[in-house]
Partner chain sequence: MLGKLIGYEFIKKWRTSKFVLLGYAMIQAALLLIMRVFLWNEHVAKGFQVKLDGVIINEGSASGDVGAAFAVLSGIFFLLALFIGAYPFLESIYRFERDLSGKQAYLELMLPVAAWKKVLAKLITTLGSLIVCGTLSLMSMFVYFMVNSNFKYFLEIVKAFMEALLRDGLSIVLLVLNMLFAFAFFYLVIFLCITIAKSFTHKNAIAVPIGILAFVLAITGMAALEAQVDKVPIYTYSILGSEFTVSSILLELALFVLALMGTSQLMEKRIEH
Amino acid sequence: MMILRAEKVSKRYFNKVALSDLDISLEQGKVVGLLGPNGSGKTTFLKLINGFIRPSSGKITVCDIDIGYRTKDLVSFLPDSEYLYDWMTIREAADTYAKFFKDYNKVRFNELLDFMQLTADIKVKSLSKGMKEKLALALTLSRDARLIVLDEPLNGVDPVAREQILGAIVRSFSQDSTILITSHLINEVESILDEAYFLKEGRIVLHDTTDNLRSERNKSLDELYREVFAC
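Which coordinates fit this single chain in the form predicted on its own?
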């Protein structure tokens, strides 16, 4: 089943073209990377998926439904910014999250907390950046959504936290869903990706399964990334 389909999607801001004629298809049961440097258009595309902005042209569907209020229940989004209130405990943050999303899975959330060595009575303000990232990820992955969208989930966290975050993604992954990850830390995420789209200046310049990309070009994904985006 096709979870996400973007057809000839473009986005313009006045005279600036952020995205140009994107064709992206994500199948059920895949972990897919949307890879590119800062300013390549990754976050703009994620905003379109979540309905925060509208495309200038083209069409995006999730499970064959046009982006809109009906797709809110199908997409779980981890933004590249902090959104939790400092005065909350982890338990209070989870309770608030559960009120917003009817597909919240409390058992999975608690399992992810244990896996990432977080306890429910800790206040958000006392968490390090890496711990906050792990909490936000646990909340995002706790939903039984069809499309999980993770915007730079490894940014600004230490190597140990990165390993835990990647482990949590793999641990919670369901074959009924699809995960889309944006990142420029290719050597970190490469091992969990089934497919990769390379986005450069708003255009898809390369796409294939990660196995094909490595075997046909005899390079790791990280080496290929450096080649594609070399100045």
Second form
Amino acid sequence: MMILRAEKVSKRYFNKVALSDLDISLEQGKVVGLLGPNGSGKTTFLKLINGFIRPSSGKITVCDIDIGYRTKDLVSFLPDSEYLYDWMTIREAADTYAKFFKDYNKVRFNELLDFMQLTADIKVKSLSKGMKEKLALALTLSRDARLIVLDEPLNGVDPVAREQILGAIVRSFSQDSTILITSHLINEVESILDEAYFLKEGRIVLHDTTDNLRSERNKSLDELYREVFAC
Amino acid sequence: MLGKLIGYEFIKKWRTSKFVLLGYAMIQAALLLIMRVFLWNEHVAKGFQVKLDGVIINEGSASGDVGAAFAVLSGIFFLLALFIGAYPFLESIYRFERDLSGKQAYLELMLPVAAWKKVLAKLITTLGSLIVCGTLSLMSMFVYFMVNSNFKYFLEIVKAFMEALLRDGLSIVLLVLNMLFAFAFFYLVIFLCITIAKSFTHKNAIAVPIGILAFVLAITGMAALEAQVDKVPIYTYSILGSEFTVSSILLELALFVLALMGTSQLMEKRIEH
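Next up, the form predicted in complex with its partner chain, please; the one we just looked at was the form predicted on its own.
Shown next: the complete complex, the earlier chain at its head.
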């Protein structure tokens, strides 16, 4: 089943082209990487999927539904910046998710919290950047959403936390859903990706399954990334 | 879902405003205590003019009798009471703007709820905080009067208040509802102007003038419409001396729905984050 379909999607800001004629289709049960350097349009595309911005042309559907408030029930999004209120405790943040998202899975959230070694009574204000990242990821992955969108989940966290985060992603992945993940740290995410899109200056320059990409070119994804995006 | 949103908005308001409210209560209590213990004298008690049902029961004496320190502290007390009355207005504008373009906007925009419900929830909680803070402001002024008049007219005032309630209860309720609707409409127009501004840009240097211009145009347009509609009143009625027309009520209801739809549409279709 097709979870996400983006057809000829473009996004322009005045005369600056952020995305140009993007065609992306994500099937159910896949972990897909959207890879590219800063400014290549990764976050812009994720914002389009979540309805935070609108395409200048083209069409995006999630489970055949046009992007709108109804698709927010189907998409679980991890932004690349802090988005929880400082006054919230971890428990209150989880309560907010439980209140508004029908697919919130409390058991999984508690498991992820244990796995990340976080306790529910701590205030968001007193968490370090890495802990905030872990909490946001636990909240995002605690939903049984059809599409899970993770924007740079490994940014700014230490190697041990990165391992924990990747472990949490693998742990909570279900074959009923699809994960779309962006990252600069190709080496770290390579092992969990089934498919990869290489995005350069708002265009897809390479796309295939990671097995095909590796076997056809006899290179790791990281080496391919360096080759494609070398100046 | 609307109920959940209202609950969530109230929690947000309480968590960010509780220190302001507690701070206000403590400062006002301290000011009253200082005035009553150190600066109060019999002249102060006589200083208030008391008028019930149009009958003056205490004339009041010259203000010079109370002393400069007492006058200054009273001034601070009343300024703070005015501030707490205006606080929901300032807080709701700030909060609405932050929910559209602050760092927590992601959380707000992620919620799978129609935009009109989000706007309505914000409006209802703003009215709630207006009632709480307005009551707090009026109550503190009443307490100031009671404490400094040595509770001399307490029973008379309570009695007059109860009599007014029994005599004009329905009219008072209707007038309060009318005022609440007017406030809700006013806030909604402000929300609409903020969303108009934010649909152009999130940069405050440009968005604020656009918002102010939109507000001036909206108020001018509505006043002109109101003037035209008042020429065809349909039916005129009076509540506690204030005159209202059915046509202006219908116009305000129509404009309220239009403003709600406009704000929601802009949030859903135009504003980008």
